[in-house]
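A single chain comes next, written as structure tokens; it is the form predicted alone.
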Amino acid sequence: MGEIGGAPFETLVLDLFSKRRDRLPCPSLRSPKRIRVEEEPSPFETLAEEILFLILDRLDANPLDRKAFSLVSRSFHAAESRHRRALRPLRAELLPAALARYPAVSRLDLSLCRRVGDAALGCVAAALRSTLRSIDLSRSRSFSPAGLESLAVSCAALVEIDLSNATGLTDAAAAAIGKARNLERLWLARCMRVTDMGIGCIAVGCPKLRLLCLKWCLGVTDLGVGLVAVKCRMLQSLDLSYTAITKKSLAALSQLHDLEDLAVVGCPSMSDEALSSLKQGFKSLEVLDVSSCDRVSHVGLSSILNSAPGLRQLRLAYHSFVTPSISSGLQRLSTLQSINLDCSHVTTNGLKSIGSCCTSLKELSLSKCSGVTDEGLSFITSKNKGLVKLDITCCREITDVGIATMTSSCTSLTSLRMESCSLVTSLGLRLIGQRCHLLEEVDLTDNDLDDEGLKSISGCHKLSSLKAGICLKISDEGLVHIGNSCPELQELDLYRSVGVTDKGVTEIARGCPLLQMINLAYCTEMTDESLRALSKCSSLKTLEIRGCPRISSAGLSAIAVGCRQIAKLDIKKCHDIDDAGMLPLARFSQNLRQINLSFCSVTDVGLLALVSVSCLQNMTILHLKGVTPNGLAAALLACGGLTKVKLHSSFKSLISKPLLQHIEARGCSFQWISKPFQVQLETNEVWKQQLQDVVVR
């Protein structure tokens, strides 16, 4: 304290060296104290978690809906995190953050992550130790047996693993899988390096297996299958397609009393002798697939069918001849509901025999079968009036006579596929909609369909999928009927149906708000007006408009703004789409995964803009004159989620080899195309005539 004129004063001390923030030169310079204001609690915070879970259960699968829900309040955000049970990340590096956000995940799909290392699997094992029940690694690479072992040992609740296409998987990895003691379902399709030793480890370690897929496991023989039959007594479904098994395996499998589904497609040792050796067993078998077994005739087939009286589904695709002799094995199958004869040679008497023996069929597939006539089709459909699904794709001998009998007999059809039935006229096609009102899926691609036919099909008010590509007689008039009467339509294919214009598409967009996929490729009269109308379909996920020269960036911008769920986009040969169309895509289409930019007017600017789309995985970039090697290299380097890229081979020598190797090491595969530039597009009439010439030859 000092004193001036008898008046005391305070000494001012300046501390210029202290790092303490509370030492201010004057009390008046101190920061004012913050006054806490008590905020009123949000009414949403008082809702019980059970109520929030009920709301989440009723939300659609749209991720934007869940995101909006989580942004309502803190309690909503926490509830959404705890409620989610399924997770499908785009890249492995996103796993730690995703698992921290969603601790209750039970189903983890990593099929979109091309490179999943041991560190990522270790992270999964640590975060989902008690909750994980299913993991999909069917398209993933880079993990080792150690990573699989950490997963199998740590996650005691794990019951399902999909390792399909893991061509580098060895017996050591199979031994690691064998430590998942509670495993019930396992897919090892195309794991060609796994042998009987690895399968033996799985059989011993996983006695609770109910489903096992060993398709294309070339190292698996009778020894491995025998071990599975001995140790996995609860097995219900087994796929041994394209393996080297013999009749010894079938004898072992006949001891599995719970086996319901067996596939031996393309097994070279499957013969009449192998099947005839089975005198008993397979009493529980319900589904059997012996497609592409060239050495199996009606003799061997009868043997195995006689030992499986409860069979419900039979697949005989690519069978040499379907003749009346096949009936000897079908006579006892009163429960048979589905038969698949795709790509087989069928005789009229053969179909009659099947129709006489099997009168409870619900599904019949004769796709690309030669020898199917009106007489045979009429007989089998008249005997099976309860048919729900029928496939007669490319049965080119069928006429209006067969269609008339089929439609009058099978009025309960929900699915009809008859692409390229060239002898059926527009009059025959009209009968489909007039008589089969329950149809939900119809494929009339490359037929004589006209507007009257579409009008009759519009009477199927539950229609969800309509394929009318290469139908040159349909126009806007027919689409107006579909738009007015089919509000549940989700998929529409109008590929090369050149009579369709903006008016028809506008009516579809107005009347079908649930539309998810539309193919307008080579519908040359389409303009931006169609895309502006389709932008109102907020659920649209797939849009194919290749070869539509009148569509520009303005129309594509409308799609980007209105259809935020768009995932697949094909704008090949849309020459008026340029960088102005890419910028809105980059901003609004964050769910975009696949795009074809070939022959457009996009430059480096537009290509680099797409880098911000984090979901983008598949790109086709051919003949883009405005794209330079440097711009392409920068885009490829910055887009870390790419898994497949199609490029013209001319770029291969212009991009540095180390850069390409670096991108491939991230999990991206390149496909180099050397197709020359085509200036003029062929007309649809010429194209169809060429197709017919090929078929005739």
Contents of the next structure:
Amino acid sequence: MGEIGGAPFETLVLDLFSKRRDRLPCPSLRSPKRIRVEEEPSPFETLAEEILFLILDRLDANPLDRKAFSLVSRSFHAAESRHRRALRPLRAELLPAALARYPAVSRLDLSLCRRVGDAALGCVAAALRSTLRSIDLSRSRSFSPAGLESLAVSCAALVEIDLSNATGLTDAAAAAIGKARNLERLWLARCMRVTDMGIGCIAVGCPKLRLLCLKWCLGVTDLGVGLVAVKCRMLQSLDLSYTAITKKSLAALSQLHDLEDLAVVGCPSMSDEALSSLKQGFKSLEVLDVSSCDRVSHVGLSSILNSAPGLRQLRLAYHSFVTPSISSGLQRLSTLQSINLDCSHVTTNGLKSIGSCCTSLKELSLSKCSGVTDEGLSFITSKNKGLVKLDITCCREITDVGIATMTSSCTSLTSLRMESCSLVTSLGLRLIGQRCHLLEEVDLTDNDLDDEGLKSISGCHKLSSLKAGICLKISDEGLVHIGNSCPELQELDLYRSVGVTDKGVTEIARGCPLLQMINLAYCTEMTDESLRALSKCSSLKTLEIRGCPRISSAGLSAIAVGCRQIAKLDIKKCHDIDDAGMLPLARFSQNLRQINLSFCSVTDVGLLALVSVSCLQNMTILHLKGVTPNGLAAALLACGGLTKVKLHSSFKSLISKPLLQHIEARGCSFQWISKPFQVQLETNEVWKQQLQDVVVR
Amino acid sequence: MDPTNRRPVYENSSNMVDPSGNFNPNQLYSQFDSGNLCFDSRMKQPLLEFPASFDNPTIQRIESAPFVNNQAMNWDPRAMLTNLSFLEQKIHQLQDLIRSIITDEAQFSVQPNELAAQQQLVTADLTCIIIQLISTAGTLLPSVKNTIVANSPPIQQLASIIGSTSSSGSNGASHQNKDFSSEGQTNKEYEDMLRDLSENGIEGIDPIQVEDQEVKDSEDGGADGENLPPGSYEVLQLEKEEILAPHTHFCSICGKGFKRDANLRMHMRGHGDEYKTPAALAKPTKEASSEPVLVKRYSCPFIGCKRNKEHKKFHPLKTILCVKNHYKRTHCDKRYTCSRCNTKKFSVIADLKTHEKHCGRDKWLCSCGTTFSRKDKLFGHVALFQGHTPALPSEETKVKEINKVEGVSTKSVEHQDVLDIKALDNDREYFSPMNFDSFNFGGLDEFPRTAFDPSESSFLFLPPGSCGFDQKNGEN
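What would the structure be for the form predicted together with its partner chain, given that what you showed me was the form predicted alone?
Let's see the whole complex now, leading with the same chain.
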């Protein structure tokens, strides 16, 4: 079918899109459409459902596109309803209606619904009896074992459940999950009340389990893990971080022939002795995480590494000492591709021995390691020229020499994170852009970056993320280069880079239409002009303009109208933003989920208007002079989807307690801040000075 | 001689089978006595020279080959005389007893079981006399001497049974026969035994049996786990009555029974100053002898039991306590029932006490209904059997609640259009019964606990303190 009608339909799709794009900015979407449908009775109605499905397959993730599609006609609406596989509802209360409309949903993400009761789960179980394959309850509360059981029993196709963070979950709930016979992936992170009994029920009930996450399940011991190893023979991935397991568990797990991914982060009883006692190894293991195991030294490490010949990825964060002895374990691991030594003490010789053992590394993370010198870095990078990702955040001993040799050997880097490498000068930073042209992600926060450096980085045409916060030397000139030659830029962080003004941002907005996140916090020169320019970036989702006092409601209105997908907004300390800025936000930014309004001039009126945004979940409302307790209470009550609200503690006594309890019961948690109102704003220079003092000390 | 004074005395078998070969008259005497188990306190005095004898109520011994042959002709005529005078006394005693029976019969109407008891007593005493006579004669026949009592099981059996019954019988004579009605029917057995005795006893020996025993010992390799070579230990066998006797130590003066020899020694102090000396109060030590003392192992009297020496794969028991516990656990009724669970029964009271310590607590349950006292046992069980799963308590409540949920879900669909708060109210209405959480894990709480978490319910709109289920319903 695709072959026969391929070409014409393709054009039709494009046509459809162009029309939609044209219409989108127009606020009155409905009336012209109705007229259109009446005038042309069936240009769309004639399309077969299969074709509509093909079109829908090609739509991207943007929810507005799908919505627009379903508004075309009845048949489009019906096709979209039947086509949708994934659903992420905002409120559990809407579930019955949503499920009635979308009968074919297989992935249900309830992470936006704080309160999911048994009724909601029962409703899901009844509506998606045969289709549901995956459900995410990791952020939800209020359901009981009974609800889970109805889900597990009715939905025979269920293969994936995420129950992380359900700290109240008991063994009864685990037993209910054990009734889902076909379950393959299960996350139980932080289910601290689940014990071996519950895990035992799951192990027996779900023999097809391939992934199991028991992170922070403090009630789980060797007995439960041992039973899992006996009953779930297909297990591939197991996370036992921060549990009380001992070497007995390891012995049991070594019987699993498909185990590929094992994490034992922060297990207090993991010691050299425990790892050495493993006679029979993990032959199939590919990813191993033994971070934060204080009692594991190179002895235990080498014994477990010897038993896992196929290891590709090794995480050793918070390992006490990386010395040459570590190489005894790494020697046989020619296949190792990724090694993570975050926050460890590293010696030059240790790095050298790693470099001489492992020559096919693709990823290396030395973030916050002490003791990384130019010599060590040069050696390891010269041996691993295929390195793709490098993280040397806070390696404060590295100088231009190290950067020079690193950039000359690793020319295929796509990701470089080197925040706060304070000894590297602007000259060294220039080398990065000159030599590594494939970079997509660069983090140069708090470095000596200047416009020349930015100019060299602009040579990386695939750049999608650039973090240049606290780079006081950069100015509009450098940004112009970025804007001119990095059209794929999606993320730009200019936090406290005070040299940047409207001109630079305008250039970025013009040259980087895909921009999704921009942080202009404390760039005090910014005015509404920047925001007007940024309003052209229609996919902008996150905007931080904290502490930009020259920005007013007008600029925010432009953003609201232009960037419909805006989801996170930080306008703290923008004193000129008032109710006039809130009204367009309320009208157009229907995707807004998080906002920080502190220190603005917004009053009750603006607040009440804002809370009509149904997606709103997270609000910080501190020191708003114009907001009264009653207005705040009304706003809180009106906004049903709130999950987290930061308020000044003075309001605590002013809002009636039952009301607060009611809002909390709906799934909202309050955070009461008692900081006094800061009259005088610190300037960037003062702040920078303070920061340097801290570093020197 | 007062029959009430008679009671069993337990002899250390090491005295009976003296490996050194000094077969002195006292030893000989004690041998007979332990075989008969009935003699009076006066006659027993010489025996007190062997203080170690209290621990081993032995009737039977199996001798290893090396010790059978020697025992030369060192026959002591004085010992023989003592034996004969003892026999004489015994016969007089018996005569008195029978005479008294005759007079009793004349004066009162004797109840049948009383008569039976007396008959039994007479039979026992007669057996005793016969055995002693044979033994005394046996001392004159050196080659026979060692096997005559030891290795002819019918005699041993008889002697032991009679010995024990006669001892209880003598008690019964003073206390109006409590137990004898039940034992009356065993008279026939005694007669059979007597016949055996007369056959075997007169013929003297059954050498084949001795050989049998030796062969068995060598085949079985002796004790379990210890690798004792066969023949390196002697096997002793208590009789059922002795095993079940509440006391094993008896005061030689007043006859009071004790469980421990230390208690007996404390008791003896009351009988005179001679028992208060440090030597008398000291714990009896093993007699210092230049020869190594033979290791003792025990056999269970239950024929067919693996712990019985006749069994092909005989595993001896190590101590008397082992014998007692083994016999009670394996061959006796479980008389003690746990008062908490009313299901577990025990025959050893210590087992009951151990069980009661964690009965009801830590009940680890499998879906098949089996319970375990330990979690690792349950998990081993679950790992072993396909389809078995750890079971949480109160399974039924869960099922009930599921049904409730299903009812709720349809209702909530109907109400989907109502306002937020109202919907929450409905939720609450439906949910509050469910929040009676009866799934306390481990069933530690006896009563269902309301797990209504205030923060989880939308009702907290209502005044604080209304978390209680009833109150909430009331406010609606």
